[in-house]
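One chain is shown next in C-alpha cells, namely the form predicted on its own.
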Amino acid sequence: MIVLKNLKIVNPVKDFNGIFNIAIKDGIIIDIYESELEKKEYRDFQHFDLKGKVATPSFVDIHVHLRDPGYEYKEDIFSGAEAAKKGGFTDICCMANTNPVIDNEEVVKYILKKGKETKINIYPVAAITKGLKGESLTEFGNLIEAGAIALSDDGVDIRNAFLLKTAFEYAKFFNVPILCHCENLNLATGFMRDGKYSTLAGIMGNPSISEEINVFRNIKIAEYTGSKVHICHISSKGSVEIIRFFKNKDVNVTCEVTPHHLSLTDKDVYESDYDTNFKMNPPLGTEEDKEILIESLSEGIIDCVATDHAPHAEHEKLVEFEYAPNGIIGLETAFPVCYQLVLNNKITLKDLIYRMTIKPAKIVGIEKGEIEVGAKANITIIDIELEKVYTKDEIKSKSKNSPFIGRKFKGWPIMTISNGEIVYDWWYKRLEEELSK
C-alpha cells in the first residue's frame, strides 16, 4: 500500500491540472486526490513525495529482442527486464529470433513462464515461419493458445507472396496482428543508407526503395486479405507516403518508429568514424527522413515508438563495419532520446505518451489503462528537469552497444510501478545514498 504524493500526471486521454497524490493498494489505483488534502485512512500507506514529478502510464514497448533462449550471453529475460523497468516500461513484446526460435508453444511458455518472475508483463511475439526460414507457416492456433500475442519473422521479410498472403488469411482468423519487416534483399545489399554519406563513408549502401518496395506489398496485400497489418521500424519518407495513401484508404495498417530514427542520421554514421553502433537495420536515413518521421508521428500517421532493442556482445560489434551485426540497445534511453522532440516542440508530452503507451498496447491487444481509480498502477515517474550523461557503467542491460553513450539527455525516468509494486527506483536511491554519505 503506497502513495505516491505532489505529482503532475500526463494522461494521454484524460487531463489533470494541479498537483495530485496517487492511492495504490493491491495493485489497483483506489483514489487520486489534491495534494494538499491529507486523509487519514491512508495513514498507514507508505508514502513517496516526488516532488512535482511527472507519472504516467507505464511505457509499452512492441518490438524488442531478449535474446533468450539460445543468446543468454547477449541478453537474457531477466536482463532484459531490468532494462524496460529503467527505461519505464512495464509492457514489452519480444521478437521470435531466438534460437530455437519462438515457433512452437514450448517456447512460448518457458518465455512466460520466466517472465512472470520479472514482476513486468513480457509477451511473446511467434514467427509466422517454422526456424524464420520463410517456407511453411508455423500453428498459428497452437502459438496463440500458448500465449503469442502477435506474428513476426522480424528481421526476415517473407520473400513468398503466396505464403504472406496465406498468413495473413490466418491470421485474420485468428484476430491478431502481423508485424511485418520490410525489405527486398534484392536491394538491400549494403550496410548503411545509399547516398551522399555512403559514398564519402566507402560503405556500400542500401537504397530507401529496399524497404519502400515491400512496405507497400505488403500492406497491398493485407488490404487484399482484410487482415490488420503492422509496419515495424520504418525509417524513410517514401514508406510514410506509402502508409498515408493506405491510411487514407481506411486500410487496418498501423506502423512503428524507433528512438533512433528520431534523432540520427546516416550524417552520423559517417561522422562516427566506423563506429559499428551506428550500423542497424533498417539503416539509419538522411536528414530529410528523419524530419518526416517526426512529423508524421506528431501527425499520427507513425502509431507508436518502439525501440527494436537489439542487444550485441561486446566482441561482436567490434569488427569492421561490412561484417557487425545489426542493431542497438534503446529500453533506457527512449523516452529521454524522444523527450528531447517535446523540447524542440516537434510534438507534445502529451503526444508522446499517447505513442509510448495506449497506443502500442492497442495494435498488440494488450490491456493498458490509464491513470485512473480503479485501473492497475502500472505508472512510470518522469524527471523532466533531471539532465545528464547516459554512461556505459550504468547500463543494466547486458550488452552496451548503443550510439547514445557518453550523450546528454534531459528527462529520465526515476522510478516504475509495476501492478502496484515499485520496480525501479533511482529517485530514492540516490536520496538515501546521499543522505548516507
The other form holds:
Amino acid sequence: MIVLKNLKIVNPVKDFNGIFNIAIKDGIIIDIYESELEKKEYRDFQHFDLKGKVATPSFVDIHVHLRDPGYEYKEDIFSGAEAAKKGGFTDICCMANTNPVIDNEEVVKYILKKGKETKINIYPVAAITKGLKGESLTEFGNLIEAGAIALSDDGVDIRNAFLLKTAFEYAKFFNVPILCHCENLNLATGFMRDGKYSTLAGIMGNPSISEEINVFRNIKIAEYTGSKVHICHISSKGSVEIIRFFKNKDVNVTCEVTPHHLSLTDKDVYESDYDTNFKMNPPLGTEEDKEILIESLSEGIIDCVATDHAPHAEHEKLVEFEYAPNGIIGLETAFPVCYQLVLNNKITLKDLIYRMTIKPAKIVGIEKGEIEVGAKANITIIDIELEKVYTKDEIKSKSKNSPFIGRKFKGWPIMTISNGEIVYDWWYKRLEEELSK
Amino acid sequence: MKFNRKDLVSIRDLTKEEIEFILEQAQSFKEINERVIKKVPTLRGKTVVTCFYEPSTRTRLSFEVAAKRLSADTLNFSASTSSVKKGETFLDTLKNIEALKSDVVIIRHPASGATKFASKILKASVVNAGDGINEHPTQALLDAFTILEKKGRIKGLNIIIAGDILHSRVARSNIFLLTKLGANVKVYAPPMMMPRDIEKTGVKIVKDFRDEIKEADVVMMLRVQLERQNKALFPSIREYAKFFGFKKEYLENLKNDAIIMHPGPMNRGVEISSEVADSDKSVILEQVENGIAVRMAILYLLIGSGGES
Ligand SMILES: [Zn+2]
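Switch from the form predicted on its own to the form predicted in complex with the partner chain and print that structure.
Full assembly next; the chain just shown is listed first.
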C-alpha cells in the first residue's frame, strides 16, 4: 500500500493536468487525486514524495536478448530483468537465439518460470524454424500454448522465401505476429554501413539495400498471405519508404527502431576508432537516415522503440572490429537516449511514451493500460531534470557493451513500480544515503 | 618540429607537417644506406618485434633490414589467421608481446583497425605494416619519398592510382597522404572494386584511363588479387588486363617525365605489362630501396632520440 506523491502524470492518451498523488493497493491504482488534498483513508499507506517528477505507464520492450539459457556469462534472466527495471521497463520480450534455442515448449516454460521470480513480465519469443536454421518450422501451436508471445528467427533472416510464406500462413492461424529481422546475407558482407565513413575507416561496408530488399520481400509475403508482420530494428531511409508504401495500402505491418539508430550514425563508428561497442546489426546509418527515422517515429510510420538489448562479454568485444559480435546493451539507456529527442523538440514526451508503452504492447498483444484508477499499477517515475553521465559502474546488466558509457544524458527513470511493488528505486535509496552521511 | 607520437598506425592520423618531417628524416637515412658500412648504432639495445598475421616476405624483410641497420634486436612472431581465430586471442598475443619488453611492435593483420586496437593496448610503439583493407602507412610514405625524389615536389602533381581500390590499403594510405600534401589524385578501378563515396575523400574518378594518363605525372598501379575472381568480383584475368591494366601501347601517351609505380608484388601481364614494368619510366625497384630508409626513419622517430630535433 503506497502513495506516490506530487507527480505530473504523462499518459499516452488521457491527459491529467496538474499535480497528483497516486494511491496503490494490491497491485492496482485505487485512486488518483490532486496533491493538495489530504486523504485520511491512506494514512497507513507508505508515502513517497516525488515532487517535480513525472509518472508514466511503465515501458515495454519487444526486442531483448536475455541470453538465458546457454549464455549466462553474458546475461541471465535475473540480471536482464534488473537492467530492465533500472530502465523503467516492466514488460520485455526475449528473443529465441539462446542455447538451446526457444524452439520447444521446455525452453518456453523454463523462461516463464524463471521470469516469474523477477517481479516483472518476461515474454518468450519462440523461433520460427528449428534451431534458427531456416530449414523447418517449429511447432507454433504448442509453443504458443506453452506461453510464447510471438515468433522470430531474429539474428538471421529466413533465406528460403517459400518457408517464410508457409510460416506467415501458419502464424496467421494462431493469430501471432512474426517479428522479422530483415537482411539479405549475400549483400550484407561488411561490418558497418557502406558509404563515405566505411571508405574512410577502411572497413568493408554493408549497403543499406541489404536490409531494404528483405524488408520489401518479407512484407510482400505477409501481404500476400494476409498475416501480421512486424519489422525489427529498421535503420535506413529506404526501409521507411517501403514501410510507408505498405502502410498506405493498409497492409498489417508494424515496425520498430532502436534508440541507437535514433542517436548515432556511421560517423560515430568512424570517429570511435574501431570501438566494437559501435558495431551492431543492422549497422548505424547515415545522418540522413537518423533524421528520417526520428521524423518517422514522431509521425507514427515507425510504431515503436525497441532496444535490441544484446549483451556480450567484455572479452568477446575486446577483439578486432571485424571479428567482434554484433550488438549493444540498451535497456538502461533507452529512455535517456530517446528523451534527448524530446529536448530537441523532435517528438513530444507524450508520443515517445506511447511508442515505448501501449504501442509496442499492442503489436505483440501484451495487455497494457494507462495510468488510471482501476488499472494495474505498472508505473515508471522519471526525473526529467536529472542530468548525469552513464558510467560503467552503474550498469546492472552482466555485460557492459554500451557506446553510451561516459556520455551525459538529461532525463532518467528513477523508480519503477511493477504490479504495485517498487522494484527499482534509485531516488529514495540515494536520499537515504545522503541523510545517513 | 617534434614528433611526439607513440605509434605510426595510419596516415589519416598524421598532419601534413608530420608527414613532411618523416620524409625529411628518411632523406638522411637514405644517405646512410649508400655508405659502404650501412650500420649505425642508433637503436642499440632496443627490441623490435615483427608480428605478422598474413604472409608477407617483402614488407617484413624491409622492416627487419631497417631495424638491423639501426642496430636494434629483432624478433619475429608469425601466426596464420586460422590458428589465431581458433586459438589465442589477439589481445592475449599482444599481452605476451608486451611481456617481452619490446620497444616497437610492427603488425600486419587481415582485420581493418587491428593495429589501432593494438596501439591502444600496448605501451610499446606500434607500427602498422598493413591492416585489412584499411591502411599501409609506411608504403604510402615510401611512395611519397620516391615521388619527391623523382619529381621534387608533391603539391600540384597529377597522380592516378589504378586497380582494386576497394580492397587496397596501399591505395587508401596513398590517397590520404597525397591529398594532404596537395596532389591532384584520381582513381581508376572496375566499378565493383571502387569504394562507395570515394569522391568524398577528395579524389576524382578516372573515366578514360588511356586518355587521362596523358596529364599524369605519376601512375600508380595496384596489385589485383587473383583469388578475387572466385568471389565473383571480376570475370577473368584476360578481361581485367585488357580494360584495367597498364598496357605497353599506353606508354606513348605518358609525358616524358612521368613515372610508373607499383607496390609489388606485381602480376606481370595482368595489372601491368612487362614492357611497362621494365620501362625507363618505372621506379618500382627504387620504391623497394626507399622502403628501407623510410622505415629506418620511422623507427628512429618512434624510439630513437628522433622525437625531437
Ligand atoms: Zn535482429
